[in-house]
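Shown here is one chain on its own, the form predicted alone, set out as structure tokens.
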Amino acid sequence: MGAGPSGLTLANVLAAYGVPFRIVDAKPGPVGQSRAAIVHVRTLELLDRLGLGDRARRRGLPITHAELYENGRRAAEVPLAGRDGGPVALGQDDTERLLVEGLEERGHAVEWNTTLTTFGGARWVVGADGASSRVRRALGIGFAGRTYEQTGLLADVHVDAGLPPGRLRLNLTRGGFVGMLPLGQDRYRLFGALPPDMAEPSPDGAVSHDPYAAVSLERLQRWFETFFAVRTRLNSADWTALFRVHSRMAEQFRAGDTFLVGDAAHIHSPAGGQGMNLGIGDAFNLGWKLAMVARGEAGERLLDSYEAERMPVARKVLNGADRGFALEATGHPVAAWLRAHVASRLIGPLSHLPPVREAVARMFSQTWISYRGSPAVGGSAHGALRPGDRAPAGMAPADLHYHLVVSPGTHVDAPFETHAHPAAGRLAYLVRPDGHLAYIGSPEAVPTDMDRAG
């Protein structure tokens, strides 16, 4: 239930995989605002084993770098592209359209204007519906967290500000950590917390705190003066999103026949741009496990691994997002002075280090994420390579399929063979439909139980 980025990600999967399903969505339509406005490099993978990567490149723009500002004094400058390729800038509304084409082009549709009342009938059931999922409360389902008592805003605005195309510019002041992402063109993604005198309605009350509220311009041109050291107006606004930063996480992703994936499992700060990643990592995972147990070619202890793997990265997503959404907005005066005079100072100088460099890049664009210790993986370490970790490039499929790569040699980087025939001192890399690592050792060992190796 649910035609978000997650709930269109799972249909996909299925639908690449032959596996017949039903998708609905009370909505008309997809969404016609930008939202989430960043696809990372992890995402980027993922679709391309849909077939959808190089589309979403295309209709993107490439985000290059960061760029660090102290009150509009330039600061430092992080490049957000490291080995594995950048994000790129592309709204929500774009990637829901994506993959809706995606799923129109192997022949199934969303049936729009439906609402699930009853999960009577279904083998599986997937809640991709939202923060106010109706499946994880009919489940009884806990969505323990905290709701910070700062206001946020987003706004895409049209705005002749001259600035280099494909950087990510961020400014920190006193009074808040704020940011433009470029769209194209004149178009800009604003995005910060507001100091509680901004952030207070509206006289005639126009304005409140519900998600994406509307926010006047004139309001906008006052916050972007202030804030964004960037001397010019603001011509126009598409979309305006002013709201309270909930951060919470379902006790439990599954509940026997029924799952939870994006944000009906959890949700955070926008801080990073991660939302919409980590769902359609949650619903990637998922789907290839519901296919291939759908299929009959694994057991369904397989989906057991859905809960262990995701339930800690969205863990670690939540925790990084509420340390960065702190960042932005805490209003104590001694975090002020710190945001505003030395952050920057730290910043500028280790920004210059190839290991933070690589580092940052490598904490937004989600390839961290690794798998070790689910119940889904197997083998022994090689080098620093362990079971679940993401298969290194020139490993991975591009496809769905499990991929058995055997090395003639003792290191990763060797030269590589696909199902060569075993011998003294090859090892056997299994690389699972995700591009994960389900199982490293001899080759003689390989394990064909896909409840036990993804």
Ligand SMILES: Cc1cc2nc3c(=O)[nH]c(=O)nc-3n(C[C@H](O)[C@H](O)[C@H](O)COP(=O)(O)OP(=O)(O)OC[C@H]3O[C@@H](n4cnc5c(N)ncnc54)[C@H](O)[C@@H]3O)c2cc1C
The other form holds:
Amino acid sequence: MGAGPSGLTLANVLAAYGVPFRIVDAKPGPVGQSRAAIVHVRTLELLDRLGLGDRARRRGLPITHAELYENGRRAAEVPLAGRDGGPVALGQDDTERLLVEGLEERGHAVEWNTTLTTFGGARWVVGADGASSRVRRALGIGFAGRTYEQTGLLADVHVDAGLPPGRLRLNLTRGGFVGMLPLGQDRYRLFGALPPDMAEPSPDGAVSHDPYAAVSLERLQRWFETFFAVRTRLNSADWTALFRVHSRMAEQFRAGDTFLVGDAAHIHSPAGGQGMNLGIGDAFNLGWKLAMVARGEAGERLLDSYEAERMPVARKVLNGADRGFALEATGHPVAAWLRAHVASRLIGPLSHLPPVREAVARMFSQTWISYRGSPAVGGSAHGALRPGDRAPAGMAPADLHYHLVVSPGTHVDAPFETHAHPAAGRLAYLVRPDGHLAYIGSPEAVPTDMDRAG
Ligand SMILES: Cc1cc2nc3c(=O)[nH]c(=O)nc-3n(C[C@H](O)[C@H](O)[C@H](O)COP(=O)(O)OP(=O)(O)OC[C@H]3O[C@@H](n4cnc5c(N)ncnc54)[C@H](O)[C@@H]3O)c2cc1C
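Form predicted in complex with the named molecule, following the form predicted alone:
Now the full complex is given, and it begins with the chain already shown.
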């Protein structure tokens, strides 16, 4: 239910497995705004499994570096593209259209202009119906968390800034971090915190407490000139979104045969552009499990692992985004002074430290996601790899099957260190349809019931 990025991903996974479903959405078609503009590495890898990854890479613009500035002075540069590739700038409207295409190519269509009022009759219902989820409310599931006082602003603008493509420019100023992402030609995504005096309701009718209200070009111009340290004026804006940051998570992601994915399950600061990517990850995680159970290839117990695996991931993103936004946006004068005088002196040296550089790159990759300790994975650690980790790239083909990789001497040229297993002399890795390791251990003990690899 709901054909945003989360619902569309789930539908694509079910379609790829040949499992019947219905997908409805109240809107007349895909979203008309670019909203979430960054597709992370991990999301591209999941799209690869649906045969859509390369199309997303081709239609988007690669983002290769984050450049850090302090009040307009260049302090450092961090590479974002690594061994596993890099993120791409692609508007949510394009991402949704791509997913609709994928669905149509598999012979399915979204039922647009269809509002769900009650649900029942289906074996499973998935609420992919966004932050004010009707499904979540109908189930009486709480959405605990907080709403911050601070206000942020997103805008897609036209400006003759002439910045090099592929570089995300972050500027630390007395007002906090502001960012600028090239979207091609003279289009840029602007994002960042808005100081309280600029966040007040204005004659253009924008009310700062409304989530995602529009602002006037005049106010946008003032924000741009004050904080971005780019010596030119904006020409025009395609859309603007003034927002209050919420940080909320559903108390459960599952109630019986009903599941919540994406914004219906969690919302947080857009800092780092995690929201859409997190929703696509939820949908993929649930999708292959529902398909396996529907096809009788796994027991119902496999479905328990959806909440067990995705809730800790959402919690981590929420905590990280909260911390990021606090640094970015808090209006407290002491914090503002620290940000301007201490953080700006530290940012240069800090950003040269490998762990700091890695942390920035990982934020735009979501490749850190692991399901260690999940009830659906088992076996034992081997080297740095643990059951539940993302399998190293190239260990198994990127499709929707399970793959058993036996090392050494398999057809796969595994790019990881291999040691003889103490018990069996050889080591087996069972790679799940989402590219995570279901099992590491002796080939003789590989689980055959997929709902409990342990
Ligand atoms: C203006 C704006 C700007 C944003 N900018 C960013 C950004 O820069 N970076 C970022 O990471 N994230 C951003 N986000 C958040 C991002 O868009 C969401 O995280 C993402 O869309 C979540 O996808 P979803 O599929 O879970 O939910 P949604 O995209 O909200 O999709 C839910 C769908 O369910 C449908 N629906 C709801 N109720 C019903 C019903 N009763 N019956 C039928 N259909 C229903 C809706 O029409 C909608 O299509 C932004 C959001 C907005 C609104």
